[in-house]
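First, one chain by itself: the form predicted on its own, in structure tokens.
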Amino acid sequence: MCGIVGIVQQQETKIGKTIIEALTKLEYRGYDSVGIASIFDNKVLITKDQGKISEVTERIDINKIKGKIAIGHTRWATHGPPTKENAHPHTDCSGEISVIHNGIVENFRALKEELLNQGHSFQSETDTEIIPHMIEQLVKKEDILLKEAIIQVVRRLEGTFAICVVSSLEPDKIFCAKRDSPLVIGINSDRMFCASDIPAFLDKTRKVVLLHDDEFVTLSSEGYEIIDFNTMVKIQRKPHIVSWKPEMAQKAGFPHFMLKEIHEQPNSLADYIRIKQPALNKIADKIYNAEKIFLLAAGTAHYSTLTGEHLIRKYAKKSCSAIISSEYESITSLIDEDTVILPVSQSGETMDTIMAIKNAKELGASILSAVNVIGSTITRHSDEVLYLYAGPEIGVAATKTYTAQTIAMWDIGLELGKLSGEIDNSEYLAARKLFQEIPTVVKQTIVRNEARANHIASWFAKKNSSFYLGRGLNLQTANEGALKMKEISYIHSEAYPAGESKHGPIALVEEDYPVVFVAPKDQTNKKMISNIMEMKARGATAIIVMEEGDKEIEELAKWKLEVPKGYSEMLTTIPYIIPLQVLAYYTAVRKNLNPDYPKNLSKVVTVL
């Protein structure tokens, strides 16, 4: 899970500065170390060190890196600890070939042993370092041209990869190849870019070429050539213009991306609602007629699929299961042509999910996805796609993409209710009216709770542990709220079904222990009152997310976070998560933590 960038241009400039600016926009993908390989005077120059970009650039003068061509990398460690030696780029024995890589080479041990027997020496513990040595072996020992050598090497790699290669042997080109890891090309009038995500070059160009698996690209300042590296067939693919504006990937005056993205939710939800998608009815039809339905996702997206699971069961009267993508193997024996798989993903590049849907497709399943990034790997393996239109999300902790994923689940659910007759026409129209109003409600919820959450955070930040409790559909909100608190404030936060809380968790409750309750005024309300009283009787401090004006619940709260009336039964999981996002954000800030870059986490998990 790494950020990679390459630039090849017509004019010699301080290219190191441009590479660092691009890598900074990808630091959410990894931040253990940073490095650059540039070519100057026909020599490959390596500049790298352990640490975040800001830390490394304090120690190293990036402006000294000049040239027409360079590749850069920001790492999230998988093979070997985050050290300078393990930082990318990596080179061959001669220092003439340099490689950056995102992904995992599964057969690297066997390949490394082969290279050691051939006399190669290694400087790192990474799987990546075998790649330049394999290229060197072919070029120097077998007298094969550089491009052909790289192609032969990538054919031998097992696992996932997006690689970029520069060499003093051909100092005016960048060679790239990908399989299952993201890689895109950016086109400007005087330079070409490659990167693991579009924000890297969005301020320079919005003209993008999306690469598919098993494709090899040669980049020069004049343009690009794509071939299938298995068949060697040349591929013609025109660029498209992305709709994002560069400022959408910047902080726009907010102290952190996470807070900016929380505040962007009214607009991102409005964009989803505004853009009509023909795939919606097709997806609802296929789900309604399917024998077996599985929703697949990882991390935050999994909690959005739990909303989908609930709605499919309720409105389609279908057996349905939300499965964590990495646990897909437990259901493979059930997959056949009567199965619908619904993957949900922000990036569309989550490796566990990609591997699962590839297998499901081979077994005959229909793949119907909800994805934010147009043209991503998951969308290319899907029969139908519901796009989330949330725009770029930079903060590692998902906020606006979670609510976008969740509104997509409600969108599908409402259509299923109409198909099945569980929602009559008048109920459907009323639900769609609430649907249209949800951006306004989310905005009101942010405004109403931000200062209050900041105040609560001053107390919460001193705690080491907490529980989040909910019932029914609201358990999904408790799960996501707890995840946000633990991943950015490092406070152990565990979500539990409120009715189960007396079967274990209550043993940990003591005086002033934080318990967050998700308690809309719905059919669970009365039982939640009993659960709140049970916890308070053991000394718990109750923080309650509740409907505005619910006096009975309010009397039990030490602190309340309010949601406008009318959303306790329908679309619940969207507005009720908002106060918990804000609470987690301000708790992290109160602890002097950077919520955009939580330790040990990466935005896009592209390794298994």
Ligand code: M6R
Second form
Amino acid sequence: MCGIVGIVQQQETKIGKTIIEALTKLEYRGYDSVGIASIFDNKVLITKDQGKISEVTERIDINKIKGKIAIGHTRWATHGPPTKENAHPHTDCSGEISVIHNGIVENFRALKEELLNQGHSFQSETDTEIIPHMIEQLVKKEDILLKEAIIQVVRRLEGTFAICVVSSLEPDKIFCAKRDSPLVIGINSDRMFCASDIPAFLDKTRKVVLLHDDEFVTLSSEGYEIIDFNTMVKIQRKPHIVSWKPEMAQKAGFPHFMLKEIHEQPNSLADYIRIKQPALNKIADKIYNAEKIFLLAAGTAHYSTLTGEHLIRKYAKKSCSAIISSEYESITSLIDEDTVILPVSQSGETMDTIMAIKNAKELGASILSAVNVIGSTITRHSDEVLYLYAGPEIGVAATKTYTAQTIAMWDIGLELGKLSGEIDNSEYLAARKLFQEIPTVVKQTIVRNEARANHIASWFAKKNSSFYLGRGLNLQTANEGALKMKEISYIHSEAYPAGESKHGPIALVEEDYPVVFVAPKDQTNKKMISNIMEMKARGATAIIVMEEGDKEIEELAKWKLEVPKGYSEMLTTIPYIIPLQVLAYYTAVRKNLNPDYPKNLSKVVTVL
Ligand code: M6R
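Since the one above is the form predicted on its own, can you give the form predicted together with the ligand too?
In what comes next, the whole complex appears, and the chain from above leads the way.
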């Protein structure tokens, strides 16, 4: 988590403004505090404070921050609360060396102890602050050159880091290093950028260099030099041009990124369908021939892997399990060369997933991933990658990437069905035809439900707790719908298998208690009707996501959310989530909350 950015340019400008513009595009990574270190008149100037960017920039005049070089940080607090003191950048005792950091230095206590004994004094509770002091110790007390000192320091760090260092000792350079936290370089004719993520500089350049673990970079306004910080070998890596467009990382007239991204789904799904990926068949083949199959993911991505698990069992007729990445430990004894691991991730940077696949790879497993961000860490550890092609997602709550992950699971599932003979050629072709229709159905579903969801939201916003119930494949839809509601509206929302709800949760139901049912007209429909009746008999208010024209279900609903006909068996998990995305969005808005930046969350979770 945390967003970091650095700029080094030939001309002196109001660089504070450019840093803040870039940080704003990274705010989805953390918004506890903001800080900038700039160099002006050969001095390091630190400007930082607690709060979101919009709050901090009301208190400080960023136009006053001038220069050719600056680094900036937006924080997601790990060590120490979100205070001004704990905000990055952090400096050494003299204030000449300044550091921003994304990640966690695991051995910081021992290193801090050493520095305290050497006479250094600390201003914050962060793990990061040891880094400028360690550099200072080498440069000032041991007479080592700045670059060499930074390299020696990063070699001693345990844990994860992407750091940027500026110093008045070499006022025309930014030094960066990374291990397990993302860092990319952006190249322009007269300036260079470094950042946690491409959207930070996408409006300035699409020329990008991706950095790998244990690399050290020297950035000047003229160019970049990459070395392996363990071997000191120089690395030649040419930039590539990313296909993302700047407007993809802007709100395009929508009040929030989340709503924009909900509306982008017809296009993002169409892109996924349109782009034929050779990896698809290779992945299906490897899964089909594997002895053991595990899907790994966190959060929303985990719910998409539950669809994958269901489809692999159904179509490949193979036993497989979707495991939450942070629970990977429980399956390590099963991993070997006959194992396929399928990690699914939007960012490709989720640390729980990265650590799990690294270990699985060491044990001989094949890593076949489905990831949105091209070149991200997970893709680099993968044998094959199925890209989601959803474009940049800024809202912390995943929406378009969930449907992209889910369609990827269906894509793999259908290929497996063909391989195993579970579906014959005509069924396969019919399913593929349905596939093509998904973007249109999603569009119709958004149009049909937005006003309805907004209306229901005015009632939902007053509630403290709710259930989301589903069966079969759409238990995942209930899970994802409940996650959306809780993470952006802070209403406790618990998903449960509808049939299981009578074994305990029903005890909580009272008059006017919200229960959201996902009830397509498929083989689960009749049983769902019983579950709806059970809940209503205890006073529950039923909000039902149902198929258009399903009269029996409609009669039970206080409020209906509708999906067009024809998707009852195949691909339901995609259109059925749409009404629940808009319901969560409007509930948060009704509560005057910003759905893009829910409290305590970060879009990219790079800590364990
Ligand atoms: O980048 P990833 O897909 O690996 O992220 C996984 C989760 O952190 C993410 O899905 C999270 O649960 C979202 N906030 C959900 O909206």
